[in-house]
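Only one chain comes next, encoded as structure tokens, the form predicted on its own.
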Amino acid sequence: MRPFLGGRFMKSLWNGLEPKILDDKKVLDSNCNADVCIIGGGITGISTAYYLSKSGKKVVVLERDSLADKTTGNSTAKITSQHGLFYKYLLDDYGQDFAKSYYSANQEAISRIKSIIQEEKIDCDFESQDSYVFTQSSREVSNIEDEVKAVKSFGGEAEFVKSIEPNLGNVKGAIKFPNQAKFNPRKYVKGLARAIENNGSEIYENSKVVSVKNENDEYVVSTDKASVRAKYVVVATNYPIINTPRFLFH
């Protein structure tokens, strides 16, 4: 969601800093084949395409507009295992194993992104930083303390602190997650897209998918101009665009 101010949407900082991702924009205008067709060119679709292409799969990515222009380009650009006061809820409702698995998966994602940036030599302003959730209300300090206890209960790294950087003043308490990160998400996607194409896979922009049909144990993914025939389809859009059995959305 873009920030709303004074009756108009603010322009994304990331889209303004990196307005162009692909050097040569291509529209799917002829039929082709792939091992996997990925619908959606945000960070989720492009990351999936990167891993698959790196493993030797032929991937075709179809994006209806421009890569990383919507949710990804308008994101907070933080890479963190901390998402508000969330872990006490996970612990209470789903148990310690589930909460620990969620935390570990997020921590692993930070490490993997850092490794990809180093391996592919992606200049995306990556910077390791601590992450905080703080309160300026004395009544909410106990919620912060409970969250710290919840994270520590399954071996996660968290600390209760009474000040944060930069100093916002009047902070009554905060939970600190060390060694989190921030980056420019569009620059990161640009680096992944370059690697995907170098791996022999293809990315198409301005190629809106209008149908997905199953034919002879394969899928035919059609735009208004051409189609992709693939063994597998990944739908990585902000909202589900199809209603088909055997597809899973969350």
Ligand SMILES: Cc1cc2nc3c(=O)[nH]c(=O)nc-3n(C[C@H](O)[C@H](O)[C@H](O)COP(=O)(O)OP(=O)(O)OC[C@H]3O[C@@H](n4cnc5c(N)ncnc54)[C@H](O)[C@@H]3O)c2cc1C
The other form holds:
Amino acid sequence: MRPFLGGRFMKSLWNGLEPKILDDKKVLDSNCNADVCIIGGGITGISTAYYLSKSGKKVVVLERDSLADKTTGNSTAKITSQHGLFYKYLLDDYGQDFAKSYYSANQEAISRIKSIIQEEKIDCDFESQDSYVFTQSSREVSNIEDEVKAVKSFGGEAEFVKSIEPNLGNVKGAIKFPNQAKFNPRKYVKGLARAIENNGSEIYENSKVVSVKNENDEYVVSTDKASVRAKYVVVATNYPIINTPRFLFH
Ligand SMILES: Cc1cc2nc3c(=O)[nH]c(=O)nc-3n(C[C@H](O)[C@H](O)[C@H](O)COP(=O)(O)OP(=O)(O)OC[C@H]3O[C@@H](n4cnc5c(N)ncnc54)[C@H](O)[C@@H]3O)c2cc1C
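Let me have the form predicted together with the ligand next, following on from the form predicted on its own.
Below is the entire complex, every chain and molecule, led by the chain shown above.
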């Protein structure tokens, strides 16, 4: 749900800068077949569709409303390996291999997004920037120092600093992750959507999935107008919409 402000739903800055993603909304109104049907047109569904369509799979994406209009279009738009003070917790509760894998996967994601942007020539205001978690309370400085130690313990890049950019004043301590990034997620999804269609796959909006059934080793994914038959289904709806045996929830 969007924040409700003064009688109107507030639109994010990213929506304002990129109000339209696909030129024409296509609604699924006749049955079709695909190798993979992806439910949900946020960054997760569209990124999955991008990789699969690029590898030669026929993909059909079904989006309930409009692409990148929900969480993706209203997110903070940062692409970082830094998620609060998370690594001390990962290290303590899951061990060094797990914490290192989490860090490496996130660093890899930053590089991959950067190379997709270059390869597909996506104009999405991508900028490499340092990322910080800071405190203005002397009592919390030791938490920041512990986090720096945790990240360095598995070879991650982190630094304890006493000032940040932009200078907010009164910063007592901060953990800096270098070479992180930000972008406009709607512009990025728009570029991926264009690539997916160029790869011969299809995207439908205003096409809410109402059921997923398993028939003869295939899935039948239905809206109230038509169905997609596919060998595989990816549910990328942020919140699960179905609870079918053999589906893997993360
Ligand atoms: C406030 C906030 C800020 C965030 N900021 C960041 C950030 O800066 N960086 C970061 O990496 N992560 C951030 N996140 C995490 C964020 O959840 C993910 O980065 C990402 O945007 C989620 O994308 P998604 O595609 O999984 O979900 P969504 O963008 O929500 O997409 C799911 C889509 O599924 C569709 N759908 C739902 N039900 C159906 C149905 N029955 N049929 C068809 N379609 C359906 C929806 O309409 C929607 O478009 C933030 C999260 C929040 C809540």
